[in-house]
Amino acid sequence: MREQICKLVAEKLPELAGVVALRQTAVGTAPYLFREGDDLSQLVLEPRYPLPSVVSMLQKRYPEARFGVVARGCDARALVEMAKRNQIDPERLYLVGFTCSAEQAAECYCAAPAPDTAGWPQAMVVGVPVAGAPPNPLVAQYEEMSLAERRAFWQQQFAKCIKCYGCRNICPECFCEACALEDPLWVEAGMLAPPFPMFHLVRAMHMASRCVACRQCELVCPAHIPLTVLYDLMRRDIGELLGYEPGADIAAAPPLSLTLADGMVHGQDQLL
């Protein structure tokens, strides 16, 4: 799959400002921007980082460029989801898509493991689509407890959260300029654990209809919580509730948000 995507890379590269992709050398593995003569071969797909992140900060920094990106399935909600906030422009955006195995979707619980390119202006995807894997199990055992079990459950987690802002930081969907996170009315500067359950149900109720479900949150956490029961919940309510998936259809708007009829969103959203 590798040599499919660096074939495809080196094909569109003459037309692009450059492919963001991960690139291995002796020092380590990091975000690249590959341009046209630089060597392929130190392309890589692992480790997981989102790269949506990096795409944006480049079309901020460069309006008229034209980059692709190489995308999960998870990285291809998130570009979606920003596109929505005008955190990315699709119609200067090449995707190259890759799908997951089996085993890397079931480490992520991932529901949709290849990316779904249905109304993306330029895309290809590499690689066989595999099956979703089954749903968190932590998610069912915490159904069937109790509203006080649940508090406690709840309690117990975040007790442990040193406010490191991990999650945060590594989630493409959080790029509000001014963090409620960071505001003393909110939280508390200087409080370990942050009072419960302010500092993570604020940031959930950002996330719940931005969530795509790439579980980056709960894998940076040095303390282990496991964050996407709560989004993995927050993701269905927002699902029943309003009919939304996050990530799903480039064309859907996201209900949580104010939407201008010339394309401009406010509220949460910053204007790119």
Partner chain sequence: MQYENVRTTCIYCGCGCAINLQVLDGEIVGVFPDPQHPISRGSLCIKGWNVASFVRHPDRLATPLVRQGEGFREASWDEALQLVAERMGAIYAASGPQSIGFLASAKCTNEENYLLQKLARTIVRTNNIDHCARL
Contents of the next structure:
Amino acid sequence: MREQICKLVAEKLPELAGVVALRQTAVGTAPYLFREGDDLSQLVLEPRYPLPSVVSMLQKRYPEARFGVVARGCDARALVEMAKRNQIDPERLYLVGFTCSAEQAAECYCAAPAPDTAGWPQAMVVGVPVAGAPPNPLVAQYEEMSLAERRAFWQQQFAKCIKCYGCRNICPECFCEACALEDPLWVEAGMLAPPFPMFHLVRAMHMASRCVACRQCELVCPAHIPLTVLYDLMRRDIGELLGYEPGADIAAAPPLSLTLADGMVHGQDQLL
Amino acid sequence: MTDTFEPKIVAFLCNWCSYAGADNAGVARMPSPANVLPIRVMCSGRVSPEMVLRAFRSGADGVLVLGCHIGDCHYISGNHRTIKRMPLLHNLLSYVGIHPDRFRLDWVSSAEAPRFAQVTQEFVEAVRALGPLAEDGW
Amino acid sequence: MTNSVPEFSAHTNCFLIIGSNTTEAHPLVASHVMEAQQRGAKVIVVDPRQTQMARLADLYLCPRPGTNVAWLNGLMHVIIAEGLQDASFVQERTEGYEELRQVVMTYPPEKVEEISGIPADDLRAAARLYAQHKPAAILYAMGITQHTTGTDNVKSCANLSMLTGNVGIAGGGVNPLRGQNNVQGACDLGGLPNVYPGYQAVTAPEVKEKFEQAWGVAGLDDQVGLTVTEMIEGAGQGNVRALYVMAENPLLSDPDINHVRHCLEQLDLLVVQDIFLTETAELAHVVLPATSFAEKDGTFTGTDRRVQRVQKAVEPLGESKPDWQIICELAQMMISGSRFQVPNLQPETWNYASPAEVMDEIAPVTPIYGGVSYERLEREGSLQWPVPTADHPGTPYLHKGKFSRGLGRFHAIHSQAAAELPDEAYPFTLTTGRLMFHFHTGTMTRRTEKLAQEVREAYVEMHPDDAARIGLDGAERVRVASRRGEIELAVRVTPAIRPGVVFIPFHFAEAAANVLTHAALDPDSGIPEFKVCAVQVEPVT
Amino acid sequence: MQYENVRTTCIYCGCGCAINLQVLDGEIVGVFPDPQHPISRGSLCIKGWNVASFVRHPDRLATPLVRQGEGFREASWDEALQLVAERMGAIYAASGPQSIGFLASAKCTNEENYLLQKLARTIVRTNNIDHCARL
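Let's compare: the form predicted alone is above, so bring in the form predicted together with the partner chain.
Now the complete complex, all chains and molecules, led by this one.
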């Protein structure tokens, strides 16, 4: 698969300013902008980095340039949500998609382990798509838990938070210049794990229509807080209540910015 | 304990409908619980989840958001936002163990003074039955 | 550290964390501890402040500051009394057990409770947890070392670890968490008055000879030099007339800084090489602009003896130069000038093309770094010393099978009081430390908006009972005074601190905790007693 | 147009976390953690995430400074270093090697600490070298 991707990247590079992908050197692996003439034998697919955020930054810095990106399923979904919020321009992006393995899908509880190129102006997928993996069992177990049990669970988890902001920093959908999480109106400045988890609840609300389940936030969390359980629940709700699936359809507008007349709500009885 | 417990309620009231409704309830001398701290906002759509959460953090035992009925919004579609995001918040609270009955979204027009009295009374009773939020450990 | 950070998440079954605000001061070590906790490892935290780590712990003990030896002895008392020690380890690998036993048996938990304030039953519980969950790691930070009894405290930790056979195994050991990024490396490479690189004593004739040969000089100084505190004291007395400071800020970091300022002002020449005009640099005669870490190459050695690369990312700002280059250029000028008696030295010997070349010079003269090279670091990511040869894999944990001196020695130690205890005039015990959001003297972090916005100004933490005692009555600012000076700052009332103790972070120049601290030193290590001094607190109205 | 990540080591405590500095056209534009590092394992604390923010701070010293009255004046490297060598030499000649002290640094690299102690020991012939290990 890597060879196929490299071949495709090599073919496309002459017409692009560069391709965002991971580069492996002696000292480590990290995002890199491959340009024509670069050594593509250094292009690798692991580990995970938020490449969509790199694309966004490059496109903003170079508003005329066309880039390519080597993206897995969740990266492509993230790019879809970013496009809707003017963080990337799909017209200036060539998507080199690749499929994750069944093992990887299981590890991430990923429902869609291959990029969906529908709606993308220019895209290509390498690899044979595998079936989606079942959801995180913790999400199902959640229904069984009493309010007291849920409270105990999250109190224990949130007490570990060291306020690194890593979950926000790594998130491709967190791009606001001014962040509510840094506003002392909402989140206490300078306090580690305050008793009421404003930080996490505010972030969960903000993720509701954006989270594409890339799970980078959980991977980056030094306190190992299972953040995606909360985000999975919110994503499920937004599907059930507003009929919206983040990252699925580049043409579907984000639901919370629409009026009822735009047809984004199943019926208000259900909501109240 | 819950017999004597007087819950603290924060109510976000839309300027054009619910606040006027509350006003009229007062003018008509309808019985109104003293537990409710009203906060006037220009539109229920202005009430962000952050504001509701902060009310809880600051010691509210229950939070009420009242706006114009759908279709009556002074800003045409302001309360369309309310109706979309408040149910999400309602669920989120329950996911972290805050009883869903501590939060209520409802519509009260300026002509519905009795309804204002009824909704607030019901809500105060519901929260009173739940006891202080602090006892839940949040 | 005797052991490695990754062992904590992989192997450790019990953590005894002493005087370390781990989640704030060493967050990524805390990450490994929290992961271990998820698989069932036990955590005991001992600290006069109920830190976040303490709140996450299975057991939290809150001692009076300065009573570490007493409660550590008490812990060993319980272990020996209940037969929980590792008898075969003690038998085969240690000496001095009998002396230790005799001393610690005079510290029954009830007596320890009187000294330290730790309830006897909590102490028993801690002893059992620690002794019965092997491998057990002791993690400590400045709460152990910054005392006049710092060396005794460290030895007591070693006693406890050996007594339970936790030395020389993965996931165990005695693990000081080093506060600054390269404090380990600065020690390793001879930034100390008594040793050459690799902890080779300056007083040993064969070592001196070796370095004279390696460096092509004769007549190296064979007397132990002055420590920081002694140099500053010497400046005040006129014995030290020139001080060259590379990227340090003693005017904020040292104890009793009013006195430090007075001493530095007496110098005929103060040279400061730094990236910002620090409080110390403001007093200098010459200030040399250095580059930041992002503008230079080199290596740092982390707390678990891990040598890792620093890589240049961007070009130096303005005319600033990397510290290594400044030193080389200065050395060449000093040699070419006629003032110094350096007949054998040639300026050319200071022509290093890169830090890699410096490392190539370090390795042959520094046995613990013998196998370190940039080429290996690139290939292997990091190397943990001792790594004596090019084909040695490095050493994740020390003392496996054998101590460097042969048998591990127990030190029978009695508890001693801190140098300055609270009294009627100064009724509170002040302890100092760090915050999550700032680093050391704040030179860099206070200029980083994302960090500064979290905590903008100094504050003192105080227990609600104490706040009532001083009649705080809602006042937001207090004056804190010691026998050495006073500062005014905000107050935060919190139950998460021992009554009678107040805490001030030392990052803030405008309300510097070190105006208050005193320069009483540990006689062996020369470390100041930052964790205990007596202060009074009064509301500012 | 050049974008790459330069892997280095964090400066904000002794943990030794890996930092990827994102460099776009010669300027640092962000930080990534490194998922493959044995200590930081793809995480960082808030200090690590913001480790590069001060690198281009306007307060950075960009030129050597020499005292002039209460303040400083800018000087060339040659002048500044010459001045240091000269005045330190004069003190050495008048008061001997033990009248000069050096503070190495827990924030500088191994190589820099090595070089400074080598300078102190070989040129000045003093062991008056220490750093704030204890602070």
